[in-house]
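In structure tokens, the next block holds one chain alone, the form predicted on its own.
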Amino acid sequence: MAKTMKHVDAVCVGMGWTGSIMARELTKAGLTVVGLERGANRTPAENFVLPTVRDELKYRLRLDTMLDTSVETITMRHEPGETALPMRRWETFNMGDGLGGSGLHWNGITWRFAPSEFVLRSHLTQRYGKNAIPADVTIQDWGITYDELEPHYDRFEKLCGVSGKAGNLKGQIVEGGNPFEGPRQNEYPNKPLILSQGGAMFMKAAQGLGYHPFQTPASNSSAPYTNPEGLTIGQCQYCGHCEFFGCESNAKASPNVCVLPALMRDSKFELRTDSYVSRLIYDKHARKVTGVVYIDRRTGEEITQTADIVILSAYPFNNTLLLLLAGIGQPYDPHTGKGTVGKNYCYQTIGGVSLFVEEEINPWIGTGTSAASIDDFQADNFDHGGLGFFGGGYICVSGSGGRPIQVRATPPGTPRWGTAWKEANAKWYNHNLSLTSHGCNYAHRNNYLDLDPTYKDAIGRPLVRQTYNYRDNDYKMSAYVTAKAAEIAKAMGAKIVNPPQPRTGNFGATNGQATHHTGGCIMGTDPKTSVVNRYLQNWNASNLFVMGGAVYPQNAGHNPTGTMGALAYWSANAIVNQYLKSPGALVHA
């Protein structure tokens, strides 16, 4: 018989960016919160210090803050006829394990989506025509505006120490920022970092081709600073070692430098880590979520944790899973395209080309954020009549890092091995630079996630099975979007240009990417097409919130983190100022 603990007024599972977003507003509301987190504790005064940080093979080939798979992970398929296997080893992506989530290994790139992707299927029938987009793609409108979001990307950049250049500030354009932006009411926090020697070349090819080139946002702090909650980001090192890994210098925003901290010195805040949550206790009739059920997996023991408000801020594979184990909604069915949980999962596409410079570079000055960035081909910055797809992506040149087990970048016709290969490796390693096209990734009918009928991970449960593949929209974009990334490359003056490398063929679980995923628990306006209504509350379960990529109708171009926050914000006050008045449904079908 399960264990039960002290009831608590809210409790949040997961205890990365959007679950410490939302612990800390909710206690600063006065209200008690246990946050639950799956894997272990990890701060960065023990778990991120010089010299064992810049570790690569423990954290970038062995993947010691990611999910072991032998506990969970999914299964995968192309189409809903056929057989998904399970995922033995990260590779096309990476689930993270460990306080701080996926926030502690990202990058830092902080993107806000353009303001047409919240209403996008309102934005593109308008501009193009009722049948402009074809009737598998599955793209909905978000339920929120970007001007009613705008104040809360102020707040998540602010929590960050953001380093950047506003392009549009307050409707005036800016030069040196990205002009195609939506307002924006503030300046980032901080200046952007140092340019890079590849991110200068690119600048100047890219504005030499007419393009508008701007240093890419960055939550890898260009100073020393101090956020709202008091706490003190560093200044960032230029280390090379930010994707995978936690930040010695405390540079690299995460929930572990920017929220935790202050959360833990709060008498009304428990955190529980090492805490598998295993199922969500839903009264149907009541129409409630009472609380959770939990294993400590140093014991083994199964503990019940129930509150008043529940907020599911875990990855969108785990939210998607534990309402489709609670029989919280109808799961989606593409063949009748009716349902709604496990609904227009999407993922990210993405292209490039490399290219071999006459110039010297020292690839170990890097961040894990780009350098530079156009979005002349963003979203719907540019015409796409008669092109046959919808939306698009950035380019940027990469630079996170000259890292020697993972970085051996050698021109076309290089052996593999030998000393051939040796000499490449040396000849080249100064002189290599990689651009990339980020896409977005609109939603399909065919491309969602359900419970897998086979596999079980180690408590017992199914696990997540997704079906996905790129679609018709996409390979037409990444091949448009990417073409104009090679087309800067030789703008660059580059010795060699690799042929480019446009997203094509199958989906697979070795041609890695990113670990942008999103959909599941869709957001919207209609409870028959959505899963959580605009202030991401459960339409089936008032005191149910769920948080962070799972609501997204669609994934945009843009990297993901930015809107989460920019959501956790928007909700976490819509819970605050409306919900604790009066306890309810928000929105009303």
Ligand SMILES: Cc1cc2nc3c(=O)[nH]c(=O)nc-3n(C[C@H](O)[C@H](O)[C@H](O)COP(=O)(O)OP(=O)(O)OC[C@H]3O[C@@H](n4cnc5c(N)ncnc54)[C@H](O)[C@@H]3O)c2cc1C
The other form holds:
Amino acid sequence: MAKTMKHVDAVCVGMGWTGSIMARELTKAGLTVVGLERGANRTPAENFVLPTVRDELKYRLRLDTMLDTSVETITMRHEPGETALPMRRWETFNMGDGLGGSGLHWNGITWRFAPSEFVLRSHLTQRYGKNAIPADVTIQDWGITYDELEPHYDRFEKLCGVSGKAGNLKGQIVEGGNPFEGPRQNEYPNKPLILSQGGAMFMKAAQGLGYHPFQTPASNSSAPYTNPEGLTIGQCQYCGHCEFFGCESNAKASPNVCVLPALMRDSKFELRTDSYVSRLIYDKHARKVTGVVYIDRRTGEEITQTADIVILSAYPFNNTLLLLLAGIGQPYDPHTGKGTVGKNYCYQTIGGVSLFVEEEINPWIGTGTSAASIDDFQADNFDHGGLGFFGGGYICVSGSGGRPIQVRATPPGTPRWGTAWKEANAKWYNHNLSLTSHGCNYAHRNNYLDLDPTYKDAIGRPLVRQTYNYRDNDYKMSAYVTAKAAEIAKAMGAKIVNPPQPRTGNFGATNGQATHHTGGCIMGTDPKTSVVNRYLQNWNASNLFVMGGAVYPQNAGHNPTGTMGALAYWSANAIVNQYLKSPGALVHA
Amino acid sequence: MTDGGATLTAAEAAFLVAAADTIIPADELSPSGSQCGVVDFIDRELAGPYGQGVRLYRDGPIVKGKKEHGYQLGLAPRDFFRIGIEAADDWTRATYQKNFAELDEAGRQAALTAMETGKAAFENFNAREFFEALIAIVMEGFFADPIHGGNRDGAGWKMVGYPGLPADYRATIEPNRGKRLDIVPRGIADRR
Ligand SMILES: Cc1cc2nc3c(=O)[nH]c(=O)nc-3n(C[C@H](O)[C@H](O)[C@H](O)COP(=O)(O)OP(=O)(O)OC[C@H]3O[C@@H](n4cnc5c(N)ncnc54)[C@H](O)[C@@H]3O)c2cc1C
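Pass me the form predicted together with the named molecule as well; I've looked at the form predicted on its own already.
Full complex below, order starting with the chain above.
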């Protein structure tokens, strides 16, 4: 018989970025909140200290902070009808686990999406005509505008102490910033980081080509900073161990540094780690989720936690899985196009080009993001007439640290071992840069998530099955933007530019790419085509709110987390100021 | 050269010494792979949780997938290398009448090239997949922090000019733009 815990006002499933922000906002509003996190409790001060934190093998290769695939993974296939197989170890992306989620070991690149992204279908239809979007490209509007989200982006940036330079302040274009960004009310809370050598070369070359380079906005703090929670963020030391690592100087924003210390001091909040939510308890007639069931991994006990409000903040795969298991909403069917849960699963389309220069780069000096970018080929910032694709990506230069097990490109034709390989490594290590084309991934009819019929996780639930491939739009977009990156590489005075590598071929579980997953529980204006409304409130259970990338109708070219933070604040604001006054649907279909 | 002994048999250690020293031969840039501790590193890795496949999803059914499905064998790395080394030696014996470790330098180079390019056909094991795993773990042993048993005296780091883990470059960047900084590498153990 399941043990039942004392009823609370709200429960958060997953304590990464979105769960931590929601728990904080709801306790501030006076609610009692329990945070359930499947992984370990951990704090930077105890778990990520010098010198042991700078261990490329442990954290980057053996993925010490990531979800253990023997506990949970996903299966993958390219098309409906194929048999999916499990990702037995992370060879491409990897999921976070433990307090802080992926927010603990992310890189900290913190973007806002372009205004046109939020109204994508209407924008493209208006600009390129009603028949411009191919039938199998199932992109949608978000049901929210950039302007509505702007104050919430601002809050997330202040929470993280983002380092950057505004390019559009209240409609005025500002020199040195990103002129393509939507209008912002405020400057970034911190000045840009010190530019890396590669960044300086990139800026100069891009400028020379008539583009508009700027320093990439970074949640790696350029100066000591106190955030609105009263918590202190340290100054970045440019140590080159950001992505995949905890930050021992607390200079990288994470839930663990920017939110959780304040949350933990609030007696209305209770954290339970090693608490693995197995299912939601759904009352179909009342259209409410009355609580969640979780396994206490310390005892193996099954425990029920009831709550008035349930927040799903468990990353897109678990968010979608828990809805599917509970039978909340209709699963998406690619054959009919009907159903919504699992629909419009998207990823990121990344290409790149490697170049070799005469200058000494010192690639081991790096931050998550100290380098520079251009947005000239992002979103609909350029005319897509006649190009045969929509969307785009930003182009940026590497700068996250030349950790040598992984970062050691050599010119084409170099053998992979032996004396000639050693010579090439010794010669080029300090002279290699790479440019990335970080592209969007627009929804496609056949890309979706559902339950795998065969494989199970460690607590007996079906694995999520990913049916996914890159599609025509992705290949064309990536070829176009990566070719632009190669032109910049040449303009950087490179002695050698390797052949550009746009995204080609099938999606593979083996080629390292970003952990930027979206969709499955998408937001929108119509319950027939979306899972949650504009406030991230589920259409079929009015006390259930879904967070994170899961709600994006499609993924933009920019990294996704800035928008997740903004949406969490936006949703929390609606819960506190509207929902609590009169619990029920905030939007009537 | 190997202390060995954590899990590798003598035959496996001999194979790996020969392989590591062919992949990373001794020259003025560094001592050989095994002299740098690469085989000790592999021994420790395979004896530990990684080698035992602790964080590997091993549930069945085990099905041969497309190459894009990634690793689909249920084998933990320890077993993968045990079977792979056996298969490689079987193949070199059939092809060159010698175990891999007994081949001369040119013979080892030819054998590794055949595995790398898919020309070697092992019986009941994928030679190319084995080669990829082999080169990956050798590189880890050459470039990982010396605390893991390889990269002795920071030899791999010295070869490329990686400084290891000095903590703080805030004041280093501006005055040294475009300059080569010859920092003597330091690892985790040097900082304890
Ligand atoms: C290496 C790496 C680098 C990245 N760099 C960037 C970057 O530079 N910029 C950017 O924008 N994004 C980046 N990302 C992505 C970013 O980390 C994520 O977008 C963000 O952390 C997602 O926030 P979230 O709250 O939705 O999920 P997470 O932060 O992943 O948190 C979800 C939490 O839920 C828990 N959980 C899941 N299922 C259950 C369950 N059933 N029961 C209980 N708990 C559960 C998980 O253990 C996890 O702690 C990076 C990701 C990785 C892995």
